[in-house]
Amino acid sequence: MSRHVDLLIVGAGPAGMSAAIVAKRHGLRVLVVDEQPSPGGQIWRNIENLAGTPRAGLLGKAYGEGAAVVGRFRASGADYEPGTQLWHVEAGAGARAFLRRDGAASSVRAGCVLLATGAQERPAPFPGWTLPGVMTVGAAQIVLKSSGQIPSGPVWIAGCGPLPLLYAMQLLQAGGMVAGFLDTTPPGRSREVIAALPAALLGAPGDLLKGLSWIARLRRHVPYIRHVAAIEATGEGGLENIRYVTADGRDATVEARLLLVHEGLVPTIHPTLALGCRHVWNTDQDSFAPALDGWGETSEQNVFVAGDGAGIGGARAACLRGELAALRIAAKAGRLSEAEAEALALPVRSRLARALSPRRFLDRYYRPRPAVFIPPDQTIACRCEEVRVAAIREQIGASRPGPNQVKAFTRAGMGPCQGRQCGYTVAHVLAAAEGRSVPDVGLYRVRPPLKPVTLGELAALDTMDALS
């Protein structure tokens, strides 16, 4: 039969142990399920393999803070399950979740559900960006934080935000080779976010201090490229060129083998859209979010959300909310009174302000450039079904179609990742063309299971409590 627990957290990231902690601290009985073998979630990934060795300094004093959170966790006396996929969950009272572990399926009952499910990389396709060799900065670190490994040969990154450019300072202390760095932040970004500038450095001066650095370093040892407007990979089986175009008309080609790429991060919200919670647009964020109340609370009741899926926000901000939604669960199960919750929130919810005062300005500064979002007509926009961008301008005509409308016609969203890699390119090249806004447009409708499941896993489900 099915498990029952008062609280099932998705994610074993700082927002999933922080209020793991919390809720065991008032009594709760915790499950905490996670994709990933061991805690830390990816910003901590292999935290507990990688503590106090070298390997743990190269990746940053920020990375080393998680051994406390992942030790307090372990502590704690929540029960955990890695290795474990969440497929199908079901709100209400006494929400269900389906899970898969170890080839068999499994439901479990929880009075309220906390997904911390995190980001995924904003997806940035551009001519070229499905040839092997190219990959995501995000990919190429999980493999540093996994197995220690690097490039053997000279890498070409280009993109915004802070992790390239933690990367190439992680690669260069490790060895590695930076063959160069196209940096596509827009020109001008530095006038339109002074007014952002005094909140970001109360907030975080030291961060944005360390960020000036990375790049003054960066720009004293590599070719520093800015300003990149366009990017094509070009190759015969491979990576064999990178061509890019600067906002000012510099027009070059250069060899390459590997080239990483990054456009900021987006949150999860694949489960919270199978849910049918309501959703709201961040302009500075260009992305969806699940509307929330001052807790974490999703428009269904009694469902969660808390870390960057809630909004990008990094791993402090991440276990603060974690914190925050774990105490009103807690007084939701009559652990806390509505008093005490609101006595205990008032300090986290000043550091949770703190946390996120640098965010506008970072946000809107590395805002990524148009052709991210509106890549030129011969990209593929759905790698899964080989969907070019050309192929969804076709499906506009007299009518306005949607995304559910172009997948219907033309594949797209369809193959094994259900639209995660292309569910945006399509809701703006769609609004773009139709002169609507991408909230108007929306995404995909996402239907169940949320990743895949074997009938062998749905036949291991005790048969009565499937039908239940």
The other form holds:
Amino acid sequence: MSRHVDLLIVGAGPAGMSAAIVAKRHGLRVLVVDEQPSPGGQIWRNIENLAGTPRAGLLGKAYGEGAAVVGRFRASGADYEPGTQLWHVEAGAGARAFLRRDGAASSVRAGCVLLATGAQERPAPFPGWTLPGVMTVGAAQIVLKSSGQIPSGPVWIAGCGPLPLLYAMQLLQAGGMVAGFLDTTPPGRSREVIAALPAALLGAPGDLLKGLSWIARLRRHVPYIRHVAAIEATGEGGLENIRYVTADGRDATVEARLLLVHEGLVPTIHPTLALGCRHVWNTDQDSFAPALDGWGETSEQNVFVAGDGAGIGGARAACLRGELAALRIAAKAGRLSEAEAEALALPVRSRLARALSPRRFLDRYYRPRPAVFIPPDQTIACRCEEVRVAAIREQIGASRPGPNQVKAFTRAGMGPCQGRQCGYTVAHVLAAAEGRSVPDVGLYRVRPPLKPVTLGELAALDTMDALS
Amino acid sequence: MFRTLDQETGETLTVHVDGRPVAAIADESVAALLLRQAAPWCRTTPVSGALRAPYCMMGVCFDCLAVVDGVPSVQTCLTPVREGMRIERQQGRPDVTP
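Swap state to the form predicted in complex with its partner chain from the form predicted on its own:
Next comes the full complex, this chain leading.
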């Protein structure tokens, strides 16, 4: 039998947990499913095991803040199923989600679905990015949080944004070694974003000062190369050398065993794309996000999005967006009047505005350099099918193909990741060559299953129930 | 490529990587375990046979696939280690039958 809940929440990060807490407070039956083995999302990964330990100390205050939220979530009474993947979701008067867990598929009916699926690191292809020894900064931080591991030798960090700085600080604190920091932020940014600075300073002065102190400390302790415009990784069967070129033409090659890269985050939108939700292009964040009303409801009835999946905003904003969505869902279920929901939302909205106030500055300051979007021709764009940028470019002709045609002809986007790593690259390469905008070109059409599901798992699905 | 922090003293268990016994730490992912090995890769690609290692560690990139307890193409970054687990690096195209 398919289960029935008032609210199904996909994702147990800041947004999903906060929504569950509020929804339970208003008497909803809530099920939270999450891919990871424990609650917290990527930002607060493994916090239950680490709270109060030296490792939590070196991960910092923002990490430690997760313990209280996870504690409230555990005490909320919401049903919680870790290790669970969403592979299909249908909207309508009664939404329906299809899950896989422990080798079996199942379905859940829900009055509303809240997709709190967060973000992924922006795919940042460059020649050699598929070599063992090249990973994302986020990946290395996850290994630190969830497995207590740091790079065994000196590591090169390349990228743009707060995360590479934060991880470099955490790594030094943990006794790791940074061989060098390749800052890929393009030159001239301070001048360009000055107009957005006052709002950020007013809203989050502490965060900006913290960032500046990290940069100052890094520049004192490790080789810090600014304005890196191009990166190439080479080696036989694994990373051996990194070549980098700066904006002013400095060209250097260094030996390396591990290179960590990061060029910002993009919202996870595979589920909302598959649902046919309307999406909008966010120019400052160079990414699509679902179009949402003031509560987080998508263009599809009873489907909500909260957290970084709604647009990158950070953990504090994610919690608040989760609360807003839960209030509206409680009102829809008749547990609150519209007026009561509005009244409860008022202070949440003002805290959300404050939490988002540094965003414009951060987004514009850390907008990736052009080569992140359109890498050199020899770069592998699709990691799964090993399709190079040149092969995508070869498809461009008088017919002005879109991503779906390119996918059919090159197999880019047909591997197990289903375009999560190459979708934006294909869109950017096509847009530039065809004189179109990226939002006009768009992304691959997304079809279920959203994650691979085996025939054995499908066999566990109650087919009579699925037909009903 | 990676090492455990000196302060860490987690409960250890034994798993097998390509038939060889390896000490693992309770709760760590299979991908994290592989990153600590002398050969820190997990598979060869079905297209060109190139070596791949875990890349995103959060279930997005599907580069950390390996054969776990006979099941091919398991996302090892989402799979915690278990006592006696048999992990094999995945060679090219996985077989449907073990």
